[in-house]
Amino acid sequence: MSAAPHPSPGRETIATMNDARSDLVIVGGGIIGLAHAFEAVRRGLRVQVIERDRRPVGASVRNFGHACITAQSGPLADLAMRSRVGWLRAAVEAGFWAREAGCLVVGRSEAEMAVLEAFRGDRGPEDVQVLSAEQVRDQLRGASTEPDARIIGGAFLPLDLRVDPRTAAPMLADWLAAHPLVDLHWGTNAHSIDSGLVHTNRGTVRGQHVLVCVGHDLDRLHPADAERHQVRRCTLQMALVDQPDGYQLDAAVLTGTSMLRYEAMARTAPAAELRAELTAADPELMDMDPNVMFTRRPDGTMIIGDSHHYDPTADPFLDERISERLLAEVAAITGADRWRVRQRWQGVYAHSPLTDLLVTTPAPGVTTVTVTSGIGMTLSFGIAARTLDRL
C-alpha cells in the first residue's frame, strides 16, 4: 500500500470528522488495531483510529502480559516470531514495560514431562529447556514459600515475553496520538462501514482502506461473516493478587493444563494421555476448562487464571466457586497459604471452533482482523505485518 500525500502534517479535531481523510481507517483500538496503526506509521502511512471507548478496556488490559511465542505452531508460529519483533520496537518507541522473561512450564507428572520432552523435540533444545524438578522451584520459591513437593520438572521458554497488561496498550495508544500522522477518535462508535467510508456517531471517516479490528463484536459490524465462522465469546475468570514475599520471577509460569491449551504442546503424541490423565484425576477442575498459569506484574501483583466458557452472548456473573478453585491450584504451586485479592473480573475474547486467525474482506477495501484463539497479544504485531504487506 503506498501512502497518499498529505496536504499537512497537522491534527484532525472530531469536529471536522467529515473532511478528514487518510491511507488507513483503523476501527477499534485494542491491541491489534494499535498494532496496525504503529506498523503503518512505521510505513509512512496517515491513520486514523476509531475507538468507542475513551481507553483499552477490552481484552488487551484483561490478560496475563504473556507473550506465548515458542508454543505457537504452523503459520502461527511465524507470525508470532515476528509479532516478538514488534512488542520489543513498540516498547522502545512508546516506553512501556516489556522484558524477555521466557516461559516456566511446571511439571508435576510423567505425563506432563513426556509432553514437554516431546515438544522440545519438536522445537529443539535450545528454544524448549528442560529442567530439573529443583531447577523449576529455585525460580518460584519465594522469601517464606516453598514451591509445591509433586513438581518432578519442567522447561524454561526462552523466547516468550511479557509485558504489563495494564500499561502496555494505553501506553501505545498514548504514543500513537501524539504521533503527526495518526489521529486517534475516542469515543466514537462505528455504526456502518463501506468501500472507504466509516460511519460513525460523530461523522464520516474516509480512507484508502479500512481495517476492522473489534475482537468479539465483530458481529456488531459485520454479523454474517461471524455467524459463517461460528465466532463467539470466550469469558474468562481471573484475579489480581499480591505476590507472595520474595517471589521475584518475570517469567510467565504455566502448568499442566496450559499444555493442553497451547498448540504446540497440545499437538504431540503425549498430550492425549495427559489429557485422560487430568480428566481422571481431577474433573472438577476441567470441567472449568482451565488454563491454570500466573504472571507477575511490574508492581508486585500477581495476575492468576482462567477458565473458560464460550457463548454467543457473555454471561456477566462470576462463580466464586471457579475464582477460587483457581487461586487454589496457584497456592499448592508457589507454596502460598493465601492470598490478598485485590480485583477479581472477567476477561473476554472472540473464539471461533474453525479458525485461530479470522481475516475476511465483506467489501472492496474493507479487511476485517480478528483472532479467535485468545492469542490476540502474542500474534498482534505480528498480523500487523503481514495485514500490511497485504494492502
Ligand SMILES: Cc1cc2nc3c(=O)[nH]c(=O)nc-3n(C[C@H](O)[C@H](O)[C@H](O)COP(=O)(O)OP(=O)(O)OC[C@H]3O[C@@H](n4cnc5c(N)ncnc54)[C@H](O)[C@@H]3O)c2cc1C
Contents of the next structure:
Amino acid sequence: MSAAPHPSPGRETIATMNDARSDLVIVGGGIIGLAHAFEAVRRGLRVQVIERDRRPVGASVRNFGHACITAQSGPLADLAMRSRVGWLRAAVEAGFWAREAGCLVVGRSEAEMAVLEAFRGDRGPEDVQVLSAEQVRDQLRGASTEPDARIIGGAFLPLDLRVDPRTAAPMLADWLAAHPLVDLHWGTNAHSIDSGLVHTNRGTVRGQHVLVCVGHDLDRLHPADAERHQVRRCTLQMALVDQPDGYQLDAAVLTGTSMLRYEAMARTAPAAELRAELTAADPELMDMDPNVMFTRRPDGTMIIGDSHHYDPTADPFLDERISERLLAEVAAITGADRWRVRQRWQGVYAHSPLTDLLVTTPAPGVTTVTVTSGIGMTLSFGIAARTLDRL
Ligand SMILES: Cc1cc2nc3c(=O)[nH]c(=O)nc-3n(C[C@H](O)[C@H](O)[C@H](O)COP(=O)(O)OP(=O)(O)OC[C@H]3O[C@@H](n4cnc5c(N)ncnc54)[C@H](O)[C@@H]3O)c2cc1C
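For the form predicted together with the named molecule instead of the form predicted on its own, what are the coordinates?
Let's see the whole complex now, leading with the same chain.
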C-alpha cells in the first residue's frame, strides 16, 4: 500500500471527521488495533483510529502481559518472533515497561517433565532450558516464602517477553495520539462499515482501507463472519495480589495446566499422558479449564489466573470458588501462606474452535483481524506487520 498525500499533518477534532480521509482507518483501540497503527505509521501511512471507549479497557489491559513467544508452533511461531521485535521497538518508542524477562515453567510431576523434555527436543536447548528443582525454587523464592516442595524441575524460556498490561496499550495509544500521522478518536462507536467508509456515532470516516480490530465484538459489526467461524466470548477470572515479600521474578510463571494450552507444549507426545494425569488427580480444577499462571507487575503486585468459560454471550458473574482455587494454586507454588487481594476482574477475549487467528474480508478494502485464542498480546505486532505487508 502506498501512502496518500497527507492533507494536513496534526490532529483533527471529532467535528471535522466527516471530511477526514486517510490511508487506513482502524476500528478498535486495543493492542491489535494499536499495533497495526504503530506499524502503519512506520511505513508513512496516515491513520485514523476509532475507539468507542475513552481509553483501552478491553482484553489488552486485563491480561497477564506475557508475550508467550517460545510456546507457539507452526506459522504462529514465526508471527510470534516477528511480534517480539515489534514489541521491543514499540516499548522503546512509546516508553512503556517491557522486559526480556523470559518465562519459567514449573514441573511438579514426571509427566510434566516429559512434556518439557519433548518441548526442548523440538525447540532446542537454547530456547527451552531445562532446569533442576533447585534452580526453579531459587527463582520463585521470596524473603520468607519457600516454594512448593513438589517441584522436581522446570524450564526457562529466555525468548519470552513481559510487558505491564495496565500501561503498555495506554502508553502506546498516547504515543500514537501525539504522532503527526495519527488521529485517534476516543469515545467514538463504529456502527457499520462499507468499503472505505466507517460510519460512527460522530460521523463517517473515509480511508483507502479499513481494518476492523474489535476483538470479541466482531459479531456486532460482522455477524456473518463471526458465526461462520463460531466466534464466541471466552471469559477468564483474574486477581491482583501483593507479591510475597522479596519475590523478584519478572519472568512469567507457567504450570502443568499451561502445558496443555500452548500449542508447542500441548502437541508433544507426553501431553496426552499429562492431561490424563491432571484430570484424574484433580477433576475439580480441570473442570475450570485452567491455565494456572502468574506474572509480576513493575509495582510489585502480581496477576494471578485463570479459568476459561465459553459462551456467545459472556456471563457477568464471577464464581468465588474459582477465584479462591486459583489463588490457592499459586499460593502453593510460591509458598505464600495468604494473599492480600487488591482486585478481581473478568477478562473477555474472542475464541473460535476453528482457528487461532481469524482474518476476513467482508467487503473490498475492509479486513477484519481477530485473535481467536488467548495469545493476542503475544502475536499483536507480528500480525500487524504481516497485515501491512499484504495491503
Ligand atoms: C484475562 C486474560 C489474560 C490474557 N493473557 C494473555 C497473555 O498473557 N498473553 C497473550 O498473548 N494474550 C493474552 N490474552 C489475550 C489478549 O489479551 C487478547 O488476545 C488481546 O488483548 C486482544 O486484543 P484486541 O485489541 O483484539 O482486543 P481488545 O483489547 O478487547 O480491544 C478491542 C477494542 O475494540 C473496541 N471496539 C469494539 N467494538 C467497537 C466499535 N464498534 N467501535 C469502536 N471501537 C470498538 C473495544 O472498545 C476495545 O477497546 C489474555 C486475555 C485475557 C482476557
